[in-house]
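Encoded as structure tokens, the following chain is the form predicted alone, with no partner shown.
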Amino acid sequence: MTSIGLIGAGMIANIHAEAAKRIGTSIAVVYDPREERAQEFASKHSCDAVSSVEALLAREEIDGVVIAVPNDRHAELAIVALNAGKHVLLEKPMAMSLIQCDEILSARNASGKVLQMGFVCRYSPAAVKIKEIIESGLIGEVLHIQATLLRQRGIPGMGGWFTTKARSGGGCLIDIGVHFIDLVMHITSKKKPVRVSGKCTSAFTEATYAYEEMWSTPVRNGTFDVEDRVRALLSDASGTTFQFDISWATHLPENTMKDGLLIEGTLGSLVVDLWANELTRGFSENGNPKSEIISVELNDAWDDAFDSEHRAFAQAIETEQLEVGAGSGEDGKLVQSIVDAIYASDELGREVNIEQ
């Protein structure tokens, strides 16, 4: 059995333990600079809290650690576990910076041991089954994806690090747009993107939104001086082309536009929504449009996908080596240079290249 160590106590740190534990992963040991949150955390999962990283890192019962804590932390805090001699599972975003990237890439292999993205949409049963049929040429070469994710009210703690560029890097694209960008590369393959045209908008303030239901309590008079709303056009070098529609908050109706992945290929198409137990494809058939629904095997599709990422970081902790499909670190630098470009395309206001 592995056993891990997790830094952060909030609800995403919550998520990864739960996942873990059904997994068969012992949960040994939690860091929380929020002294009563790490004290409700431990209780909660049946393991110890800490006072610090280094205590935390000091464990030798542990194999690896789990780090999800704000952005601004992410490259500084895998840096010093990799160089404690831990395995490590790195919620996304990687880093705040292409640099900050290549630090934690250093620390990687100077170390020997396994840095794991949480790329956690790869494992959503649908995405593993689109990328099955992908791969099996059934909807020909893909020539274009149009990736969709629009929260209506979803803005995470307005006024907090969320909302904070200092500390977040951004705003939407950062913090939920990098799933499908990350996702679109991941099922296609395509790993060469050389340019993008992105505009940022934000629409919404303290006064003009009303809270609903988040990862974070709204801070009021806080900071909100990132982003809301993204849109941006992908080219790679292949001439596959990925179309992001991201939002926090929207004005438009709810369902208006349906969450998910249009997926257009040379022979077919498919229409996924990440949590659903069925996908629909589309093809001709003797030159006429036909279409077929495409059941997918789950239990509970969120669940799933973060049972199957932790299955891949124990599996990485027992071997020494990350399997195959799960996200490595240059997934994480790989995304992080699409983000960076966006929000330069955005800035200049026009298409840009993409730095690698």
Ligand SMILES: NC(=O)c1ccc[n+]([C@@H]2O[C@H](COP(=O)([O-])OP(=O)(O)OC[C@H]3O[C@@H](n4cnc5c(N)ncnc54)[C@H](O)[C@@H]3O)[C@@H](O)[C@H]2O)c1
Given for the second form:
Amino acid sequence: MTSIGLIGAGMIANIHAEAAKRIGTSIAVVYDPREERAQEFASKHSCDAVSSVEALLAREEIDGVVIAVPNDRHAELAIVALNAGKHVLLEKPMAMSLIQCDEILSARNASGKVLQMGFVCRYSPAAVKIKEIIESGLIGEVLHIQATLLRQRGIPGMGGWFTTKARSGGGCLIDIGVHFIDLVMHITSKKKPVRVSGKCTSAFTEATYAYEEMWSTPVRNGTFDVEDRVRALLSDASGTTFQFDISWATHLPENTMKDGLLIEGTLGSLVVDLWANELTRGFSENGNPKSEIISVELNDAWDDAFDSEHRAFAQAIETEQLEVGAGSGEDGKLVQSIVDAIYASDELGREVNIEQ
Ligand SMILES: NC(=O)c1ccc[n+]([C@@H]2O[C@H](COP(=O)([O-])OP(=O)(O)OC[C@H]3O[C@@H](n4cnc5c(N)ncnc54)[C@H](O)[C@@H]3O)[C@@H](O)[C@H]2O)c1
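Following the display of the form predicted alone, present the structure of the form predicted in complex with the ligand.
Below is the entire complex, every chain and molecule, led by the chain shown above.
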């Protein structure tokens, strides 16, 4: 049986532990500097809590670790874990700069261990289906994708590390935007976006925002120095365009727009809610516009996605190779390069090239 450790015992670590257990991976050990949290996690998931990362990595029975900590610790902990000879499932974003991504990639290459990125949206049943449809040629060449991820009240832990640039690297773009940037590159296999124009803004403050149950714990009068919305338009060398409309919070009525994709191809289109059990295909019949519903098989789309991510990680541990279709370190670096370019475009007020 595959046995793993968890570095970090926060919100997403609990979701990883549930998914890992569902697919038959054993959780052996957890470390979190907040001792109480680690103890609570250990009793909930029947594993040991240890008092340092070193103690966790010294455990011989674990083959892999999930790193689920604030973004500013990703690079350092991924490198330490790889150097200790563990396979790593690293939560998104990969890091906070391209230099850190390169340092992680060097550690992975030197260790010969697997680095899998936590790009879980790739595994949503709808995402798996649309990748299949695009690859079958049914909608022809992809010309444009609009990716929309708009929450009503979804600022995670307002005032805490998520909204503190020095700890998170940015706001909704580096938090949730990275999922959709990766997803769009993954389903289209378009790996070379070259230019981007982006605009980041903030509409909410602690005074104008009612905190509902959300990721992480809010901190009253804490720091909020990141964007809560971003709009970006990218193009690749072939002229394909990608538009990202991402917000942590909006005044939109509930469910106005889904976590969704609108994909336009030369022969058809797809309108997709990432977590739904059906999607719509638009096409042409004798020159007339037509549409059809395509079903997507799922149990619980969110759990299904995390289960598949953990199946891929267990497989990677067993074979010592990243599973085909899983997020690689190179994919993580590509996403980082796009994120950096969007922030640079926003700062400079003009379109910029994407450094790769
Ligand atoms: N895949 C997803 O859908 C998804 C969703 C939420 C968060 N995330 C990512 O997961 C990571 C964690 O997010 P979260 O929501 O669980 O945050 P969180 O604040 O709930 O938990 C983070 C935990 O990490 C612990 N921690 C801090 N420094 C540590 C260290 N050096 N070693 C071990 N633990 C340490 C904290 O004490 C805390 O318990 C972030 O990178 C975030 O971007 C991914």
